[in-house]
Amino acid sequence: MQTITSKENSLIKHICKLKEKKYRNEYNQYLIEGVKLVKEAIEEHANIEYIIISEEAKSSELVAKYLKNVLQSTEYIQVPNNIFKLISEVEKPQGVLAVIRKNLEDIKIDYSQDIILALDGIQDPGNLGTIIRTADSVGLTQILISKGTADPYNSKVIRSTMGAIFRVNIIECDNFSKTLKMCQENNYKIIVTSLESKQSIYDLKLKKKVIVIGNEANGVSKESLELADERAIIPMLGKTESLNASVATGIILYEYVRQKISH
């Protein structure tokens, strides 16, 4: 165990910087916070660089329940409560935080998967986190995201994934249209949802398909629409015209599950 007591310490300053996207990108690191999330990172063999625990948390029941055995065999840094509050991003911190290195090395699109999920400009961090969690729940191990999509390493996204961030590869696409074309070259068809389509999502066979989910306000981009092999609508019986992006994603992904388990 190492102890840090000064807010002027270089590591403390570095951790504070990681609250900003530009520094997360510069250092290829991000923060996770909370006892269960740190425990899951350890169990999933995430690239943990530092674990920081407050003096108060070290003797808490939550840490004793979930991290006691882990801390006996893992190096960590202890800080006073006031220093932890400085680096924390939540209003009522549990006193446990970790710095994770992004898994960016050699991540390539896996073209052996039945379906590929692609996010085209999702803006809300809560939506993005929920989508990642839902993708994990149906066994997807990768998600393509456009440049205009929210930062997947934002603290709200991380919390919303409930640990799925450690199991799903996030492939950030510099050129989203080019990436979709590469998928087509690898025998995938591009599906987009469109309110103007008469074809139901339930009429499509979800095999070797890229499912593109668009921006909450504007839907999929013009470029993605032009590339689409198929357009479909999620049928609705009420007066609501559109669904939340994460809800729409869940409906489509679980139609994939239904098709998979019925064969």
Second form
Number of protein chains: 2
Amino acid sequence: MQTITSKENSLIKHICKLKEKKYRNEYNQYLIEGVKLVKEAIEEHANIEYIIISEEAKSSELVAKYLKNVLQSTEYIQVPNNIFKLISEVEKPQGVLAVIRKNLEDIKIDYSQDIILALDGIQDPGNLGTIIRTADSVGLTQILISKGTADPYNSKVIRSTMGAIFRVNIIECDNFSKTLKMCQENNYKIIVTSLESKQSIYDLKLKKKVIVIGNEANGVSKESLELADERAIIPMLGKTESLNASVATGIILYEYVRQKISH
Amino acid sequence: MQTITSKENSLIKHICKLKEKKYRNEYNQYLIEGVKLVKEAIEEHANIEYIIISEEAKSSELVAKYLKNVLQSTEYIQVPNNIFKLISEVEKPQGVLAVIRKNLEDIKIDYSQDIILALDGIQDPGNLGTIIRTADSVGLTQILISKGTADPYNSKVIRSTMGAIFRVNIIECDNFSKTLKMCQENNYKIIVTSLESKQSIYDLKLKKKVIVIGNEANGVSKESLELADERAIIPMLGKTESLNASVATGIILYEYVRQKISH
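Shown: the form predicted alone; wanted: the form predicted together with another copy of the chain:
So here's everything in the complex, that chain up top.
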């Protein structure tokens, strides 16, 4: 155990920088906060660079319950509560935070999966995190994201994934259209949802499909629309004409589950 | 058009109070903010008591696009931008806000619907709003909520409903179990989701069913579990064992849609 007591300490300053996307990109690191997330990161063998624990947290019940063994066997840094507040991004910190190194390997797309999820400009961090969580729950091991999508290493995204961020490969595509075309070359059909389509998602055979989920306000981009092999609609029975993006994604991914288990 | 220029004005003070649940309950009023929500409130004939417009907003493009006719035909109150900032609850206000009277009629449960959605302790305002939006999209006209559920008139909830709050009756149940029993007496079966169940939601016939959605962390209450006629699981294929509450609700409600349109 190390102890840091000055807020001028270079690691403390470095951690504060990681709250901003630009520094997360520069250093290829991101922050996770909270007892459960740190526990998941350890269990999933994420690349943990530092674990920071506040004085208060060391004797908290929550930490005792979830991280007792960790604190006995892992290197961590202890800081006073007032310094923890500086690095924390939540109102009521649990006093546990870690710096994680992004997975920098050149991740190849796994073309053996039935479904590839491709996010085309999802903006809301809560939506993005929930989508990653849902994708993990149906066994997807990867998600493609376009340049215009929110930063998956934003703290709100991470929180909403409930740990799924450590299991799902997030593949950031420099050229989204090109990546979609590569999927087509590997025998996938590109599916976009469209309010104008007459084809219901329930009539699609959800196998070897790339599901493109568009931006909350504007839907999928023109480029993706042009590449689409099929357009499909989630049929609605009420007056509301649109669904929350993470709910829409859940509906489509679980239609895939339904088809898979009923065969 | 009226103008208010003092922040000591009693209406301005009253509006600020409505940011708190206790005053929303006391006055049976709530706030909605933003051009689109106010437009929806007018179109859906919500009980609008006041419309407040900032000076800046009067000449904004957004207001011109959506509310031009309204401003010509409806009473509204104009306030300087600095006063609008006081009453606004968002970082970047559009300068349009309204005070709505809650629907105080003694709303009876409509037992003609195929599905009744019952929320048993949903805590996150974003989840609650998204669930209301999703329910509206499948044609549900009512939602039962337990005492322990978040306030549906909270501004974050309202925003997430995207206007569905004006179409769906929110029935706050003083005695949730008693209400569920009344549904049973009216030939509904109570369905709860449970990770321990072996019965898949895809094997349920979703007709004359009350779907109980539990709290994000703890699931459905003991009382509701005891009343349940059937327990069902959303089958998952990955490692994550739980879903976001609004995604889970969406999956079940759209399985209802799928069954409905395929018969």
